[in-house]
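Take a look at this single chain in C-alpha cells; it is the form predicted on its own.
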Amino acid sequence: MIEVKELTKIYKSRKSGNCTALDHISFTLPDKGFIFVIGKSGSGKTTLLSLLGGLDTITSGEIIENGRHIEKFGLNEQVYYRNSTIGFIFQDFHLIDDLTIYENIKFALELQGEGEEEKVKKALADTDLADYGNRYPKELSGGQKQRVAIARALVKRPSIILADEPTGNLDSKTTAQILDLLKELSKEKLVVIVSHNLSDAQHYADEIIELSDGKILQHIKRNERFDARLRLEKDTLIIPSGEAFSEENLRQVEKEIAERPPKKLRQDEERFDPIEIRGGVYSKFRPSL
C-alpha cells in the first residue's frame, strides 16, 4: 500500500520564479490495480509518477510504501528502492539499440547484480516476446518494443509498475494490446499510470485520480456493482450512465421491449464512485478532460 500525505512538489526558478507542481495531495493505493492518473498538460501526472518512484526529491509532506517513509531515504536507499520496488515504463521505450532483446533485458538484472538466465526468458514469455529475444530494437514495431520496456521492468519483479503514458506512441489497436498486458499484470502488483486518454481510464481503471493545477480534482474507484448493458427488467427499462452500447445488446433489448413494452425508465448506477478523503468526498465522475 502506498499512503501519500499532503504531497507537495515546488520547482524553483530564477527567472520564471517557483513553480508548484503538486499542491499539498493526499491519497491512498492499494497492493495491486490498475490505477490511471489522468489531467491536461501541466496537472503534474508526471512529477506525481517520478516522486512515486524516488526519480525526484519532495518539497514536503509524505510518501509511505508498505511502511517505508521514501522522503527520508538515503541515497543508497533511494538506488535500492529504485530498482528492487518499481519496474518504470517510458513512452519512448529506452532500449540499447546495440543490444538484443534479450540482452536488453538482462541488463535491467545486471544493475541488481544479477542475471539470472531464466528470469529473462520468464520476462520474455510473459509479454510474448519469447520468440524475439536475438532481435534488435530496430527490427521491432512500436508495440514489440514496448512490450520489451514491460519485460525489462518485469524480469526484476517489482511490486510497483508505473508507467508514463506507455501508449502514447502507438496507434489504437496497438494501445489496447498494451493496456490489456499492464490490465492482466495488475491482478497481482500495483500498476500506476499516467494518460491523457480519458476513454482509456474508463475502460481500464479500477481507480482514477484526476490532477489539475497540482490538485486532486476527483479520485474514484470503480463500482463492482456496475452492469454495462442496456437491459429490460420486469417493466422497467434501464439505462446505463454514460454507455455506448453494441448492435448485439440493442437488437436484443429492442425484441424484448417488442414482446413487453417497459413501463417505467430508469439510469442505473455510475461506473466510479468517489472515493472519500479528509474533510469530505469528491464529487462523482465527471468528464472533464
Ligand code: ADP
The other form holds:
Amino acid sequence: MIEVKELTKIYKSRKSGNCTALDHISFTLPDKGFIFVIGKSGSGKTTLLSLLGGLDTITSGEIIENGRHIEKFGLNEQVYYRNSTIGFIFQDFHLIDDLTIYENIKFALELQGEGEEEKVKKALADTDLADYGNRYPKELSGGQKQRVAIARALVKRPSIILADEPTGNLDSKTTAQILDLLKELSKEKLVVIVSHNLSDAQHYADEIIELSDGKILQHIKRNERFDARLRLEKDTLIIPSGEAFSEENLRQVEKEIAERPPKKLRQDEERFDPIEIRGGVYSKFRPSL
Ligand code: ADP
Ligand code: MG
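For comparison with the form predicted on its own, provide the form predicted in complex with the named molecule.
Everything in the complex follows now, all chains and molecules, and the chain you saw is the first one.
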C-alpha cells in the first residue's frame, strides 16, 4: 500500500520563478491493481510518478510505502528502493542501443548486484520475447522495444511498476498488447500508468486519478457490479449510466420488451465510483479531457 499525504512539489528556479507542480495532494493506493493517472499536459503526472519512484526530492508532505517513509530516505535507501521496489517504464523505452535485448535486461540486474541467467530468461519469456534475446534494439518494432523495457523492469521483481505514457509512441493495436500485458502484471503488482487516453483508462483502469494544475480533480474506482448492457430484469428495464449500447444488445432488449413490456425504469449504477478520502468525496466520472 502507498499512502500519499499532503504531497507538494515546487520546482525552484531563479530564472523562471517557482513552479508548483503538485499542490498538497493526498490519496491511498492498494498493493495491486492498475491505476491510471490522467490529466492535461503540465498537470503534474510525471512529477507524481517520479516522486512515487524516489527519483526526485519531495518539497513537503509524505509518501509511505508499506510503512516506509520515502521522504525520509537517505541516499543509499533511496537507491535501494528504486532498484528493488520500483520498476520504471518510459515512453521512449530507454534501451541501450549497443547491447542486445538479453544484455539490456541483464544490465538491469547487474546494477542491482546480481546477474542470473534464469531470471533474465524468465523476464523474456513473460513478455513473449524468448526468441529475441540476441537481437539489438534497432532490430525491433516499437511494441517489441516496449516489451523489452517491461522485461527489464520485471527482472528485478519489483512490487510497483511505474509507467509514464508507455504507449505514447505506439499504434493502437500495439498499445492494446502493452496494456493487456500491464493489466496481467497488475493482478500481482501495483501498476501506476500515466496516460492521455481516456478510453484506455475506462477500459483498463481499476482506479483513475485525474490531475489538474497539481491537484486531484477526481479519484475513482471501478464498480465491480457494473453491467454495461441495457437489460430487462423481471418487470424493470435497467439503463446503465453513460453507456453506448451495441446494436446486438439493443435488438435483444427490443425483442424482450415486445414480449413483456416493462412496468418500471431504473437507471443503473455507474462504471466507476468516487473514492472517499478524509471526509471529502471526489465527483463522479465525467470525461474532462
Ligand atoms: P505532466 O507530466 O502532467 O505533463 P509534469 O509533471 O511534467 O506534468 O510538470 C508539471 C509542471 O511542473 C509543469 O508546469 C512543468 O512545466 C513543471 N516542471 C516539470 N519539471 C520541471 C523541472 N525540472 N523544473 C521546473 N519545472 C518543471
Ligand atoms: Mg509527463
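In this text, the rigid core denotes the largest set of C-alpha atoms whose superposition between the two forms falls within 1.5 Å. This is a predicted model, so every value here is computed, not measured. Numbering follows the first chain given and starts at 1.
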Core-aligned, is the CA shift for Thr59 between the two forms 2 angstroms or more?
no
Determine whether the C-alpha of Asn249 shifts by 2 Å or more between the two forms once the rigid core is superposed.
yes
Is there a C-alpha shift of 2 Å or more at Asp235 between the two forms once the rigid core is superposed?
yes
